[in-house]
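Okay, so here's just one chain, in structure tokens, the form predicted alone.
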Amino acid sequence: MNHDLLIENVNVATMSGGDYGILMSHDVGVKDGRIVDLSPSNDPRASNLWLTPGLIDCHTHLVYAGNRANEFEARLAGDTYQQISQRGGGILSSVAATRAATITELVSSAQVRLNQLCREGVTTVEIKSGYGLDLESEGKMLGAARLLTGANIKRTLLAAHSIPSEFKGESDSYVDQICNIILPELAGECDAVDAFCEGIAFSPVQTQRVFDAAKQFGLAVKLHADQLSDLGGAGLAAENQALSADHLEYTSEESVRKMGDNGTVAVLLPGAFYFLRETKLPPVEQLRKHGVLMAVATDHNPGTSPCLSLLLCMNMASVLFGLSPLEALLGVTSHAARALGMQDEIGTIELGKRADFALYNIDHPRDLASRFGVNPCVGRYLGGVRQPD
């Protein structure tokens, strides 16, 4: 067979079929952007390179303006996330800066961040809006995400991220704005709809209204759930067949059971847990018990997780949350693909799937989670095309 690309004599972690799905010393053939051949290599030399599926960062807020390092200082001095938000900091600080920025400025800064993620082998990134909180600015954010290059981008509308200052004390009216104006106008510009179900943001009833509006346009839903308290957000997400419920530190076992029953992926965000110095761990053992797939993401954002290393988040997920190195790698490949509804296209190395790969100089795939502070990525492919370093 004629190949557009033939990667010869590499060890492959397919991330399918149990364990890491290891194929030692194989050739990988690509045609028209798809994997068409996985064959044992004729090269007698042992390979020192490992090919994995391209990594997937399935929860980021990569497009924004402004800087919130002052909040880091405030938290170290004893302020809580909630206190900072109540005096106009937090998300609303980023909203003011993002509304004032041009789309060119947003693209320029976000491209730098995306490039940093890609250097470690990331090939797919989900980017949420949510720092605009009005029609024009939310559209500007989604438009900026569309213009980014170097990775596959999934765009999520997160207008229900916080209540903008002009709707202070009128959260139901802002939900009306989302459901009747923002979402209908921007439905064609996004792949999914998200919300922040929390005491400082939106109630379960308001979240359900946003979900109902999203479904009218055939959009998938997902949810920031149970990060600071248990409002039953993860269970609500599962009842709505959400792709994922994310954060989950305070999620009850009943909500976990619903996630397992409905196939909703748990997206764990150890960067935010670490940066906020949280102590309440997500219920990993319960997630395992009820068969809930666990993804891992950076949650990159300017205020609570300014992390641009998915490899570091894999290590954090293992050290802080107790995931095995295998679970951590599944969390940024196969399970992350499911969290985006893309499991038929990416996340594993299988015949017919998209040829998105990362190439690493490591001894074993477990090294990707066990080592930190290093970047062993030596190559990255999108649709079978080698990407610049």
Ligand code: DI6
Contents of the next structure:
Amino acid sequence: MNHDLLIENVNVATMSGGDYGILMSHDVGVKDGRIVDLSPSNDPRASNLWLTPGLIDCHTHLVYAGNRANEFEARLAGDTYQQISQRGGGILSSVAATRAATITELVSSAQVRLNQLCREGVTTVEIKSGYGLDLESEGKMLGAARLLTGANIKRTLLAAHSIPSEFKGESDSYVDQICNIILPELAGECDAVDAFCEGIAFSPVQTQRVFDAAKQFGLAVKLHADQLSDLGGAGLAAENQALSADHLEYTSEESVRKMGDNGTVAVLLPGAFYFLRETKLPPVEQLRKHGVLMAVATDHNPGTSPCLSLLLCMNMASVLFGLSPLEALLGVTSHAARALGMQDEIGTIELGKRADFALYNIDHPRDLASRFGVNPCVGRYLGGVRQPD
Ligand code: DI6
Ligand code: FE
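Output block for the form predicted together with the ligand, input the form predicted alone:
So here's everything in the complex, that chain up top.
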């Protein structure tokens, strides 16, 4: 068969079948951007390289302006995230900076961050809006995300991230604005709709209104749920057939059961847990018990997770949350694809899937979660095209 690309004699972690799916010393053939051949290599030498599906960071806020290291200092001096938020810092501080930035400035700073993520073998990144909070600035953020290069980008509208200062004390009016203006105008610019269901943000009733508006435009939904308190957000997301419910530190078993029943993926975000010095652990054992698939993402954002290493988040998911190295790798491949509704395209190495790969110099795929501060990635392919380092 004539291939556009033949990767010869690598060990393959296909990540299919809920396992590493290991194929030692195989050749991988690609045609028209798709995997068309997986066969044992004729080369008698053992390979020291491992090919995995390109990693997927399924929850980020990569586009923004400004710097919030001052809030890190304030928290270390005793303030809480909620206190900083209530006095107009937090998300609203990033909103002010992002509104003031040009689209060119947003693209160039986000491109630097994206390149950093990609260096470890990431090939697909979900990027949320949510630091604009008005039609023009949310559109500017989604427009910036569209202009990024070097990875597949999935864009999520997160206009329901916080209540902008011009709607202070009138959160229902802002939800009207989202449902009647922002979402209808930007429905063609995004793949999904997200909201922050939390005491300092939107109530379950308001979240449901945003979900209803998203459904009118045929958009998938997902939710920042139960990060700081339990408002039943993960259960609400599941009842709405959300692709994912994310964070989940305070999620109840009742909500976990609903997630299992509806196939809603649990996106675990250990970077935010770590950086906020949270002590309440997400209910990993219950998620396993109820058959909920777990994904792992960076949640990269300037306030609660200024982390640009998905490999480090895998390690944190194992050390802090108790995921096995296999669960951590499934969490950034097969299960992350499902959290984006892209399981038919990416996330595993199988015939017919997109030829997005990462190549690592490791002894076994478990090394990806067991080491930290190390980058063993030696190659990256997007649609069968080798990417520059
Ligand atoms: N939870 C988070 O961790 C991010 N958004 C959210 O709803 C953080 C947002 C921020 O503080 O800028
Ligand atoms: Fe987030």
